[in-house]
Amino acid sequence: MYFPTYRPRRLRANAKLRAMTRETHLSVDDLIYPLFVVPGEGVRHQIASMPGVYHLSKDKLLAECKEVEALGIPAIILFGLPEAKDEAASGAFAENGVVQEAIRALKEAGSELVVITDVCLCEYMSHGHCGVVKDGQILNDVTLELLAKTAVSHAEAGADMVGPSDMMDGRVKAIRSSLDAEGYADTPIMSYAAKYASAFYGPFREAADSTPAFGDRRTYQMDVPNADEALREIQLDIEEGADIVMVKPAMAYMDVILRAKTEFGYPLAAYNVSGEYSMVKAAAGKGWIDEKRIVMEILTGIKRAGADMILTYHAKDVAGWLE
């Protein structure tokens, strides 16, 4: 019997030549911890459909960041819960707000962790949009003065990189205009730049409270089967100054991935999203998958994929493993 002279399970033998020959490597650089930050003291509350991830006042937050950056994960986002919400999000930048004081205390401590914080009106607006609603309908050019309002008061309280969530069209330039004419010219965007309308986005909505009262965010949010309009959603972000440009959610959209690292070569981060992230603990919890090997997978993939940083829930573990 004859055989090709390239025999690849050569290669495969063992460990290390598997390692030697390994084509995409996940690193600790590689991550971004998201953490849900809420008004008090002493509140460290897991969410029920997110177990492992908790809901944490200022002082938790410290605690949690100093052991983030002892496993040496680069950098964290903050989502923030107000104490109350309005019709004009007024808690998203108010100066004494909750991110922007969780912010100034890590600051403060001298933490060197990157704090990117998430730019969105969804959990400070009382009906739970992403946006100024008029008559059932949310206004576009309206909520751009608010984004770009509650990116510089995260840019004032130090934070050192922005991402704007909403998938208002204009959001990037609003943003990048009010930054540089405040004097922050220096701070990043990562924009969310093909963010999906998803069903994966379910216990995200318990964190943040952030469930729309009325109606759903299909008008604002990309169509699931679209992948040429998530190509010129990104390309209108970097025209507009996006430094960083994201596809959310992850694992059913790494062709989308894919795509965007082909095309734009730009820095691009992918979001492993909290329904990915509770359906591994779920089916971990039953027994029923190894949940290292499983997170590492799809990890590996989503990295493999195109994206340069990945934004997940699951970082701490990650870290601890790769270790």
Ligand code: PBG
Second form
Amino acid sequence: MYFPTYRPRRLRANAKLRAMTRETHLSVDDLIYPLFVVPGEGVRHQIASMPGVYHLSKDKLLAECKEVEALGIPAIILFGLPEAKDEAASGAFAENGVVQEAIRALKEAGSELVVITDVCLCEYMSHGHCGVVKDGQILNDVTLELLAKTAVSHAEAGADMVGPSDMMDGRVKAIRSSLDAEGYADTPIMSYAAKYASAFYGPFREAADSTPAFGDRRTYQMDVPNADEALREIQLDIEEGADIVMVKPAMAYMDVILRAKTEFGYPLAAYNVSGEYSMVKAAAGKGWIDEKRIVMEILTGIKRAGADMILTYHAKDVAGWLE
Ligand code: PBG
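Right, and the form predicted in complex with this ligand of this protein, after the form predicted alone?
Once more the chain from above appears, this time first in line as the rest of the complex follows.
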């Protein structure tokens, strides 16, 4: 292929030719919308560092989900902020927990959204870590039991899929066997398989009130510079029974998304996380960037890298733009 025989500009000459030769299409079907549910009634409180994202009580969540469904977005992922936190994360698996109640309300209201739940303990632990803490250590194996209980309680409440985000070793296996034993063999697991210890989660920790009271998450979340290790994490989760694997965050980890897709050809999600969202919102708010074009470019890039689905706080805007 040499110039002047080959001239790439020929197929860029007008919008129709560009549309015909386009390789990647972002679709509303690719989107998963994260939502934060809180106790109480009538609460719709904007998260300061995430303009357009709210703490929602159950009643307001129902209204929000109607909108989400009307926009054609297929799925949501729920995060819960409990009334009280303790050292055993008991709010995470309480039958009347904030997420469990929200799922029941959605199902009773006839919502047809795919309801995914974030399975983690950090929002429910007084110390804000994703596992049980003893003598300053985050314990792995005793945490698995609590995670499995949490996943089962979500399934019992009617969750369509569970998403473990804790990064304990062996959690997918523990959750899969508990779900199977309790009669939920058909509930899929979307595992946060390659989840990095990232500064991009900053705004989320305000949203979920889950900043660790001491230390950080580096003993369980992945070290930023590693990619071969991400493939091992993903392979483990697939072997343990994950149905969808996730890379998180997205933008600084496009290489991992590409390698994960190429290596495994498995259903792949990417999480366009809170900090990625807030940076765009802040710059757009100042008029420094074209928000719509920037968001579409970011999400199309994530998809081009190999993601089949994208968890993103931009989902509602994008669904509107795609219409
Ligand atoms: C819980 C969890 C986190 C996110 C999703 N699930 C925070 C963390 O690990 O600190 C981050 C999501 C985001 O930043 O948008 N473990």
